[in-house]
Amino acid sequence: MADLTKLFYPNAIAVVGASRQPGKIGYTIVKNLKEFGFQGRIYPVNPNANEILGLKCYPSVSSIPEPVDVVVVSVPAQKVLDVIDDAGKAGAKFAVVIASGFKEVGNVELEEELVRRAHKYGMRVLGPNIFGYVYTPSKINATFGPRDVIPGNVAFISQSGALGIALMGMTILEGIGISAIISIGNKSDLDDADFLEFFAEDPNTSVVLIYMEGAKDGKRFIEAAAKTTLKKPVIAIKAGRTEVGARAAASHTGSLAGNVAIYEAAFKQAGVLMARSVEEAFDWVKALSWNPLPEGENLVVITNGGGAGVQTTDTLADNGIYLKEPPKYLVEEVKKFVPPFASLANPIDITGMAPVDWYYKAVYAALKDPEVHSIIVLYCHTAITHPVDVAKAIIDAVKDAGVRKPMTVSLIGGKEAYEGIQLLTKERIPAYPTPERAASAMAAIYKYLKARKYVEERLKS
């Protein structure tokens, strides 16, 4: 097991190759380094600059006058080896590899010397091919993506670079919280498995994300995902499912990108939840950082419209999730207000004359009650009322109810539902446009109660 603290952890960052031009990769690693608001010293490295973003600069690792216990090494491929000589004699302890160029063209032997010198000083390699890597406990954003990443509980590791960054940039859209994005592109040395172990044990992450193209040791990540799971969710985006697919990942970082029936199976040894897109992926990781667990099976749906309704209950079927009657509490509770001819089964059907009021009370009831488990809320927008509103209708029930149930909810409608989308996201209640996303969030919860459960099973036998 690699130990990762100094690079979550460290003193001092040197960043070689950092540059005086802005838009350069190495200016903006040094921005973002200092503007995100690391704590430690930041050490740019350039031999022909006295000072960039008023930092004193040096001409090598081994002249700064301390120890750094990382080293982002943004220059050329052909000079990176004499950059880990340098900062391996200076004691640092990983080398972070911005530099393209190694397997993924296939330079392989350039690649394998970078590990062995690195080896040789006792320092670990992340990279090369990468963007870099963001902790936000210890205000780290060490890349040359976005800056302002939102500070949360998802571990985010990407195998891809452009896409990488790409989705920093969406979980800002989106409203996800970062403990960590790493980058891990040819994973030379570190991999996976090494991250999945400290993410497993880090009390600042609750679910990690995971886009691979493929694996390097397939049985260590086996093992290293289902320790993962059994204390937090693992979900992966797995590239390279089709023939055509796999050709591309290999071209692309160098990887075997294998069958994807293997890796179906192995997902399904390690407990993890293999997400078919990117956007499924990113609803699933709202509602298991957002959500609670739910104690018990008992899902209720509340709606305005049949068929919202029958779409959420046909998506929660396709995933195995059969709906029961509603508890007789919550029945009586939403009788008071509704409608005789208002559907009580399950959904929950307050018909289409609903006010924002309705909402409030069936919500706060379905809180309240403790046979409800979970809860999936559905609204198609009407002329009777306005999005906005009802999304405050539902914040303000879980705030006064004084309970937190796994909910997930869709607003289904135009520009006004996207806005009140937007307002239950500030909430950290997962919210999305349409009702067969809001029920799959809800399915992956209970998937990984279930993935949970065959890991905890298959590891006792």
Ligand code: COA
Contents of the next structure:
Amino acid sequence: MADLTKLFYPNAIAVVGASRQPGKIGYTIVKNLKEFGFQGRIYPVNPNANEILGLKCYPSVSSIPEPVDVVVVSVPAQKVLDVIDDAGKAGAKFAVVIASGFKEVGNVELEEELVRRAHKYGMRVLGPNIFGYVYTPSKINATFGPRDVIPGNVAFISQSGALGIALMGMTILEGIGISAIISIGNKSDLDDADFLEFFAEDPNTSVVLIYMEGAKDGKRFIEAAAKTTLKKPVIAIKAGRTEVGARAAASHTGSLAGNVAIYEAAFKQAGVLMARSVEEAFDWVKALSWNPLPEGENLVVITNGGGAGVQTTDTLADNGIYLKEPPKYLVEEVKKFVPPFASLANPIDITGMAPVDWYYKAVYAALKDPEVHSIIVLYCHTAITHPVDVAKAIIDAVKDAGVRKPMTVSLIGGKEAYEGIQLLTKERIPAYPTPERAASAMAAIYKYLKARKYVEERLKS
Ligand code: COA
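Shown: the form predicted on its own; wanted: the form predicted together with the named molecule:
Below is the whole assembly, all chains and molecules, this chain first.
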């Protein structure tokens, strides 16, 4: 197992190829590191500069007055080996190699030599061909991506660079809190398995999301992912699900994307939840990172529209989840305020005339009923209520009940529904614009429980 402690908790970071020119990668990395608030020492290295962003510049890593733990290498590929020699001699422990121009364009020998040299000095390599890494507990943003990622409990490992940066920005838009972002690129040395082993034990991480094109060592990946699954969910977006997609992946990071059936089997062995799209992965991440796990299978759907309830029931059934009769206490409570024509099976239809306080009362009663284990709340925008008020009612019910149970919400409608979704997001209640997405996200929670059980049993036998 690789010891990644000093990568995530370094005392000092050097940026080789730190540029004086705003807009260049080496400049942006220093700026992000500094402005995201890294508390250790930051050393820009550039033989042509005296100072960058108010920080004293050094001509080489070996001229820095203390040993550095991490060296971010942002000089062109042909200069990287010299930097590795210099940093290795100076006692650096990790080289984070940003440069492209290695295996992904056929320079296999250069990439192998990079790893050989680094290992000679006991140094491990992240990359090459990456956008850097983030670890919010140590306030590290050593990337040229967006600066202000939201601190939180999701670790994201991305094999794709540009898409990874874009998704990094999307986490901010979607309100997803991040513990770590690792651009893993060509995986010349450290790979997904090494990071999974770290995140499995990391108290700051409770969900791991992987964008994967191909695994370097399938067996090791399965073992590391399985061990992680025992402690926290692992969600993967597998790129190259189709033959044509796999060919595209091969020319991107030089990975063999392999046959999708093989990946599906491997992910099943490891308990990894396979998302088909970025949207689905993010939906699941929110549901799994913001909710506790359910204590049982009694899932209740509360809706003001029959159609939304049916769509939800269908999506749940697609995922092997079948709604049971709602518990008696909840039904009795809801009966007190709904009209006699309301359907009190599951989904519980509080009808299209439902005012805001019916949502409050129904959600409150569901949270208070010990026989309810999880809740999906659906709201179709009607002119008699404002979605923001419905969102507030749901938030108040959760606060007043003083219990958190797995919950997903869908506010279906226009611009106002979107405002309601944003309000729920702020309170870390996962909310979506369609009932299918709320249902799929809830199903992911139950899928995780099943996957974990499967892995527990597999590892026992
Ligand atoms: N040590 C330290 N600094 C050095 C140096 C050395 N041996 N040699 C040159 N430098 C300085 C340069 O003077 C320059 O500083 P300046 O802008 O103040 O003059 C800086 O380091 C950067 O070097 P430069 O040659 O200008 O490189 P660059 O910034 O144009 O490109 C990379 C470097 C790594 C960004 C580029 O080669 C690359 O690979 N880009 C692709 C990255 C990528 O897409 N990664 C995949 C993830 S999406």
